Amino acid sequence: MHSYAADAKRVRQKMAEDRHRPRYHFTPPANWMNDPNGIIEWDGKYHLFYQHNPDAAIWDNMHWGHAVSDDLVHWADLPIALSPGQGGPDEDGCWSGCTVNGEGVPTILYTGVQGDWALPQNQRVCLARGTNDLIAWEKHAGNPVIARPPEGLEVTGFRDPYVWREENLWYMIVGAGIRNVGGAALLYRSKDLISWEYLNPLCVGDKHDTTTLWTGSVWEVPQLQRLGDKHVLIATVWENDPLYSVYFSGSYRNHRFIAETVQKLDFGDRHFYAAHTIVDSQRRHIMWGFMGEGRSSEAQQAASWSGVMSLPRIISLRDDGKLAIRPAPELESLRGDHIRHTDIDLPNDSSDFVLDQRGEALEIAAEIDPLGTVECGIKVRCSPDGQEETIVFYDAARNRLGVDRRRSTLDQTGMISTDVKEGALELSPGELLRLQVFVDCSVIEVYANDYVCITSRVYPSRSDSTGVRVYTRGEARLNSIDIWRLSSIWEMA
């Protein structure tokens, strides 16, 4: 393990000069990363597993990467946990799943792929057991523990098991879709984590329903969480396009989930994907998501890395059935140099209020009274002349929060995504706009009023695009703004 950690550190040191590579968001030492999976708190430490190709910065050859943390913030690289086994049921990939405490033994249930991954019958549930330090893993000799989708269902996917304990039995949902119907979570039951009985679909969507949020033909990485007196079913909508994570709030009884509302988890769509949630020893529900790149595959391979893990988010359920979402308070330990401004009237003269704090790794917390404004917000990654900037905006006329990255780069190669992503944010009369924005090189994470999130990726071409500004169209009042420089989570000395 010492050799692996030393090698990982050398690779990270080599990558540290890449100015688009985040400093306080988790990334693997190099190459490809996608879904968080199997995250668990074990003996007081948080273990993060993730989908990983150790050989290239492209999606292929899926392994389970592994890192550990004492504080949810600083991470140490550990050896790869699971690798495809030649001739076995996972020889073409160890895909997403979960980790549970199996009667005192750390136990992974994951998707093994053998053959053409696009065929549901080639996706099956496998099991592995680990040592108490979660370093070494032994695959179950009888894998797969679920060899095929249920008889009589024509499924469009069968992957990403999620397991929980209920009434002295184990329950599992598997992400799936029912052909010509919609995405689905299929429910199983077991006494021993080995022999599984199929019960029924826990919940099935309607891919033809366009009156509410479209939920597609396959649900990936489904998870069921109890929050207060409700249950929340989290899933990722998998289709050619769009791709995004959703949550349904509702009730769970008699082995069925009845959805009452459905919402997007993050309006950044594919930049917050495959949400994975755990309950830690403090009884907090903590969520991570995979932040995909906003640049071409060629650019990712040239950089030798791809994929970022979101910051850990604490979720709870509000009275209106929506999730309250906040960054984990442990992240405050990264705060360094700080400036604060208060009680500033923003006139309707099209001029920006320029902050005297610059940087590529910042946390910004602002409280704005929209008053009679049409639009207001914060510009980040700004060049001094304004040629490059990314705008976090609140459109008061339309009750929309968004991230506008059309001027985020001067790169004209067409290799970088530049668009606008937005979603509903309705402020009550007299309610202030409360923004918390995390800037980390190519990462922008926005939290608004503790329930709306937008995650994005930007790649400024200029090294001086590090400024922060507040702007308004119409009069508004900046009650307060705090900006901190944030330190790296990696010790490179």
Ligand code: DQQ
The other form holds:
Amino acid sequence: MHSYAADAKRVRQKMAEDRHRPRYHFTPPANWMNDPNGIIEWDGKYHLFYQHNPDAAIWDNMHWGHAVSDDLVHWADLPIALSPGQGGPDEDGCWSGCTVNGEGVPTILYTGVQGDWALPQNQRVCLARGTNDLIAWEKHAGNPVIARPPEGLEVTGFRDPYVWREENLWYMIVGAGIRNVGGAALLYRSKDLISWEYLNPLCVGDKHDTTTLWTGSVWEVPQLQRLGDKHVLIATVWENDPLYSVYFSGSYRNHRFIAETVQKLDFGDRHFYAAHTIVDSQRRHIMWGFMGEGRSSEAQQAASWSGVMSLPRIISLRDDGKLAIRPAPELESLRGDHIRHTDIDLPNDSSDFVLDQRGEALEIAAEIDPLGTVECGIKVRCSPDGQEETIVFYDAARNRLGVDRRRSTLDQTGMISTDVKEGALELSPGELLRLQVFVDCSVIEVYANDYVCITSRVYPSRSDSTGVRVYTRGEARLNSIDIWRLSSIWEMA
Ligand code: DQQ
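Same protein, different form: I have the form predicted alone, so give me the form predicted together with this ligand.
Below, the chain from earlier opens the complete complex, with every other chain and molecule after it.
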């Protein structure tokens, strides 16, 4: 085994007893991780790169961590791909970017930071080329390939190149903000990935518009994807702090993107951040996001790890302009011990239907007929006495789906996020509520009716908070529920 992988395995083994550390979601071997970067399928393998501080569980000194997978589920750690270079344009950080196939050569375009990162002129586009196994990377001697933001634009951010091929040329958007206007994606063009010509803003938001979902001052990690006969612009809204990931659906013509609708990608807000999407060899659009912690920096440092990658999500576009979002089917390979119940009338009283399956790493799939219910849903990470529980709820009166973590921990320090996050889920008359909930220690990922997602993080204080219950306020019918124990993706022996 490569010595980096052996070291990483030892570190993972040491942390295997940590009750909050996910088992089947990707985490860094140790220390800090944030955005997914430059994911690419190369020679039949999926390569995941990620923003990584290898020295501490805090955001600082960004590198590109690296892992590889044959099946999108099990990952093997590889050596760090990019590290800040002393005296170079990435001296203070190798920030987010993408990987493309540059005429047969794996090529990373990323953000180099030198000096005070808050100044947009210190954020520049750099390039590195890899060996065919994507393990060793050489930075382009002429870095940066884009040295400054376009003349005449007063930008408040300039980072996160995303590159695609169109009519035998390369196109790139860079995430930005235009002062007093709003977030923006700036469009460039190149013949060779090295020399870039600025064209125009691909799209600019309006930070003064509060009539639709607010899209803030800076757009980070923008991506343009063609889905069916439409285009979707994915971006992350930053306003002095990470807020949430959004997608605009609309049209791309004459090198401009015209947005028609804007939606949140995930109602968990900053728990699903910096979404990164690839198209794989099966022509599937696969998306990952960074699931930040919901506990104090001190707790993260004490744990020696921070940050989780979401499960891979397959996205497509529905007729109503919304994204359909489903977990990748490959994840079914993790399913083990299973229970199933069908046709259960949930009475209109306060009792919960307690499931005979417990665990910290579960997948739950339920189909509920809401009948006359006011609210119904699934409680996870429940202690036997119900003192700790996290509630995935469907509020039928308000057409909302949410995650309520007000009682997800008995910890009284106030250092753990305990709020309610929710968003619209409008069931048409007679439509069933279909919930798929992934529980993985401190991770909760909820998929509802194939188009609404809520990602959350919870830190139960009790080791017996492993139960699952179904509840209703008002009469409902549980058509079916399946619960699987899911296995770990890491070989610990
Ligand atoms: N994270 C990176 C930036 C990007 C931000 C720095 C998004 O390149 O804009 O770690 O989370």
